[in-house]
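Just the one chain here, the form predicted alone, laid out as structure tokens.
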Amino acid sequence: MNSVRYKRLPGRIMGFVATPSAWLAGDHILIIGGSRFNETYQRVYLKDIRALILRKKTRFIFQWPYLFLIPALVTLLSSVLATRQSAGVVAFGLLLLVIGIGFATAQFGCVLYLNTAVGNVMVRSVASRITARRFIAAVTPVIESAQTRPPETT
């Protein structure tokens, strides 16, 4: 049996539900997506990669579940702390925290794509520029050697 050895590439987002990751094999990159309940696998061959596209995230986007969570938390904290004068300060602090997270995501967040002849493949495990630089540094020499190597004859 022919076993393939994989090496984990930089970048891993551990969310409550989503757990994307990327792995390097001898001739391809395996991108794992999905959630804890199901997984999707996508193979991108090194010889087919034309470019690595790094795009800055332009803004912080709330997903719809979080739109309900933040007002619920503010209401809960306000009701618990209603007897104290600090309830407004806590609510204002939470608002500043959310704005700070949005600002940090807008400043340091990015999206990385592997461009092939068929289309772009998003690497969801890379979400910051620092991780993207490490990913690109790990993958670029392997891609270059795979594309300059003469094809194997069998």
The other form holds:
Amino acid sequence: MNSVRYKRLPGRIMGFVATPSAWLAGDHILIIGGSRFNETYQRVYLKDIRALILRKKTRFIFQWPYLFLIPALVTLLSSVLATRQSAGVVAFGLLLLVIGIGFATAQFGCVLYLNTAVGNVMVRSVASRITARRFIAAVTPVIESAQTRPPETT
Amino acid sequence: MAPTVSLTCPECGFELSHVFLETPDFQGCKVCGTELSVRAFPACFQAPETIQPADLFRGEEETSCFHHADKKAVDACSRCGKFLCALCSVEIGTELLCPECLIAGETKGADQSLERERTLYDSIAFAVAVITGITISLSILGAPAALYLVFRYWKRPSSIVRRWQWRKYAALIIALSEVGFWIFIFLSMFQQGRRGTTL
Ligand SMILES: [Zn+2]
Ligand SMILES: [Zn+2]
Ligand SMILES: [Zn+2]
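Please show me the structure of the same protein in the form predicted in complex with its partner chain, now that we have looked at it in the form predicted alone.
Starting with the chain above, the whole complex follows.
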């Protein structure tokens, strides 16, 4: 049914409604936006990409796995009220861990753009510089080979 | 090799200095100070294609554009073969299309490389079956709705990138078991009612 085979590119955002992603095909990068129930497609052809622009930006994206914070909070609160220390310490540690991860992603936050003659296309699935480095490493060789290969004559 | 095109800062829109093209390290934009890292590709160093006055149609021997009689044809549509000027041809991947074939491809949805969006009916059916199933009581409405969506859009392609269409089958199984659950409830209520009247 789907004639083009796509390979998932690094970067995943698990939003409640929006789950942006980026995919690599033979001659283009597919940027999927929209929502869980309605996908929108943006294609950026490899030969048109002039540059990858990475911008430092502090950002925090709320994702559904953060909901696991709620049981930790409830345990902490109930153990404080019941003065049960061991459960409280565990819950507090969990809370610190999640806040730490959130802080780190905000600190290493970035925005990645694919620059073409038409303008900058934002890659929404890439939110941290660590992911951006993996994304860039994955696409750089394919973009370079697409642009150095002599154009096919038909 | 000096860049022939200029890159602009995504924050302030001002032109970035050529220093950015020399290294992928983070540097501040001269205007707004936003820290940027730029990785330039060969396309950045190629002159952009512009429409030259020479493209205007003059000679009798030259072919003119199908839409513009005064412009010289530079290419032909890959689908219908119409002669087109630089303005009228749209490049889609390896193909060159005329505006008519582009619109035809988009509306028919036959050409995957032209599709702009897809509604994922299998995901909607799955969500309807699961969410109403959690509430139990609402599944009396949710299960038929999910079944309707599954059968109405059975042949409709789902996501362009997903390889497995498990959501459609999962929605079908969940909705059918919900229907079974309600039939069981009604039957046992009916039987209890009958036992109640005979006693
Ligand atoms: Zn700037
Ligand atoms: Zn055509
Ligand atoms: Zn024309």
